[in-house]
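Starting off, we have a lone chain in the form predicted on its own, written out as structure tokens.
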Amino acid sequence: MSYAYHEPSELDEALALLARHGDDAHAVAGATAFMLLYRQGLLRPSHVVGLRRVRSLGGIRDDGGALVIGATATHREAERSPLVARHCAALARAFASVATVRVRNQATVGGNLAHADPAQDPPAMLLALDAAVTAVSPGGTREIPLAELFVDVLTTSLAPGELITAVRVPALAPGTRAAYVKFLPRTADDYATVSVAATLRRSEDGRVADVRVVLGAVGPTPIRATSAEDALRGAAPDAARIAEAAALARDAADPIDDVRGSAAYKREMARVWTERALRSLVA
């Protein structure tokens, strides 16, 4: 390999080798997605900065009831943490639905936004629990909502030399449930045909007080269906008012043709499965 690898202890140098270098640097954790660039040609740096050593980017930790997960921290960490169980038990299970225990036990999470792949599992479940990253430059320090991270596939809105230190998941509100469920079509480490986050959470008298739905894998970025919210929104959620709101998330995909199905095919399973996924929250 024909780069230069550097190992920092502390975030200041990480950024200032991030300055130093420009757009001869890529920054990497677990460095999963990044082999899978290189050996594809796709990425070739001249210099790469590690930062499993920066301390200060890893853990897991409660925060007035949010959810603080370091940038570093594994999916398996993520995924066997009581604190990621006790906010979210959906959460922990979209951890838990990315590829297989050793891709989990390398890849972080920080990694995994920066990476931006639509196909991947926590994405849309943090989509969905209305979170945001905590982003670092030498210019300062910024929250980034999850809505406005990701721009098109492998592409968000972090500048040049700004990492991701943490997602942070504010607390649910009493009452809401949450689902995440996917669609593999072969082994468990391929990527998913279609996935889908959903939060819900109903009034006094039964009817939606508040409801996310989003959509993986069916898209450039995870894609928010808020005409499927909206149409469940203040409505009693029986049978027909969640087929029609699962038809309207349908027709939110925008999908491509390729090895997990046609395009017309991702659509008519991202309906399938959004009303599975909202029917799981309102039994």
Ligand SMILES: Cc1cc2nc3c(=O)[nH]c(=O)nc-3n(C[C@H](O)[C@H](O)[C@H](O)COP(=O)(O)OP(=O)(O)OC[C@H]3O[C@@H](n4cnc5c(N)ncnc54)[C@H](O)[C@@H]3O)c2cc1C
Second form
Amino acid sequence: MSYAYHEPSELDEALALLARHGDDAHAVAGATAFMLLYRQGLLRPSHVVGLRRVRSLGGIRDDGGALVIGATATHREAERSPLVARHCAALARAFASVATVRVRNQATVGGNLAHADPAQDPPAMLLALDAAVTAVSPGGTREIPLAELFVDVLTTSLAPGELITAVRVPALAPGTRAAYVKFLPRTADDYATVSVAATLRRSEDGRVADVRVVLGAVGPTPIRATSAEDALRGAAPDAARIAEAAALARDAADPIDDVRGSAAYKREMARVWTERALRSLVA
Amino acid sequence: MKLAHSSTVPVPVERVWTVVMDVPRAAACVPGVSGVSGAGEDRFRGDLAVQVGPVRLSFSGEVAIVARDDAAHRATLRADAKEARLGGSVHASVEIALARAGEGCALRIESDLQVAGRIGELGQPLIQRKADQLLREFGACLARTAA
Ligand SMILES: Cc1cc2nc3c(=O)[nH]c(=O)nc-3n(C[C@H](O)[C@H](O)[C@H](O)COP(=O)(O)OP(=O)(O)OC[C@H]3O[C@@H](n4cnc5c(N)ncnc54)[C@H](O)[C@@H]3O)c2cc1C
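Mind pulling up the form predicted in complex with the ligand next to the form predicted on its own we just looked at?
After this comes the whole thing, all chains and molecules, with the earlier chain placed first.
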């Protein structure tokens, strides 16, 4: 089996190719996720539309305090970008947590979000940072908050033929701290068994003014642990309060048994790693 | 792979039973089903299109009612389908049981699924999620249809 490979340099061209070939076409960026499914025989497109040469999809920029990462920026570019590091060091760390340098040189930020494997690293961190993707189709452009992008395992709310052009991370309120932790009991380049992304901002009196906690790899999508957030908001984040919030995060997790551990074990690890992430934010 | 689905429908059991045993009408409640037609006594042919993440599957196959007990509201169905896009097949044995539950009806569907060929590469967790989702939507649609 083989396919016709298209490499348009304009976004309109890419959209037109996808629209014209419909179900027979598949978009690729770094092709890391695509090739795995293709080799397994699970994808059988007759047209593949490569996005890497579409210049308007690349690059990383600051847009009035918001960080805008183009869809075809690679993980390696993002992890080494001074703009990303300045915006949020934990986000740079989440990009750097993906697999190996070899994968990160190839895999793109947009491809990662569109692939929507719940065990991936950047989605949890980007959701904690309240990011949104810009998506474009022949019908126009729309913003999709990450909370609405991820629908199920490997499933997004993107329409067929719709493309992510960039992910936009809003400016963080001054004093906001962020953490990304990834529990890797097997090998350093594995997918997470559990990951936790969190942001926290304290008011002058030391109480928690704002907090977001997101769990990765323990559900069909990254999971926002809102009950844990509610337990912290307005409270003094002492050890007892953090332990209470972490226990609520365990209850928010919805993992499955797999090679990385039983559901019960992962739930417990969600508690442990939420506690660690939160403690690091108030240390 | 075994799957179990139960739900309650606020419709009397007799009415739900009539819909369930009208296979073309019941099949219309499974999202992605099309072209259902009779293929002999208690046998039906049809197509099912399913999307699992980026993977699109299209099945064609047959459903047969192999046993039914109208008084007890129980039936056993057998489904055999081939997947043409990627290659593979699914064989399922499905037990349907309805019971009175107050004014309404308790629906229980137990399936035993065998997946063969390339579509098995999707892996059990993903296949199970998709099957669960289809069953849930089927149950909800049945409630609307029988109401
Ligand atoms: C060996 C290995 C290890 C990995 N380990 C990790 C890990 O530890 N952590 C982690 O987070 N991830 C991991 N991954 C997953 C990796 O992050 C993704 O495969 C990668 O980010 C996908 O990006 P890509 O550019 O290669 O996408 P592609 O493979 O090109 O595309 C993936 C999917 O997204 C769609 N797509 C691509 N770009 C767009 C766009 N702009 N708009 C709309 N749809 C688009 C494609 O149609 C395709 O369906 C691993 C992958 C491999 C191969």
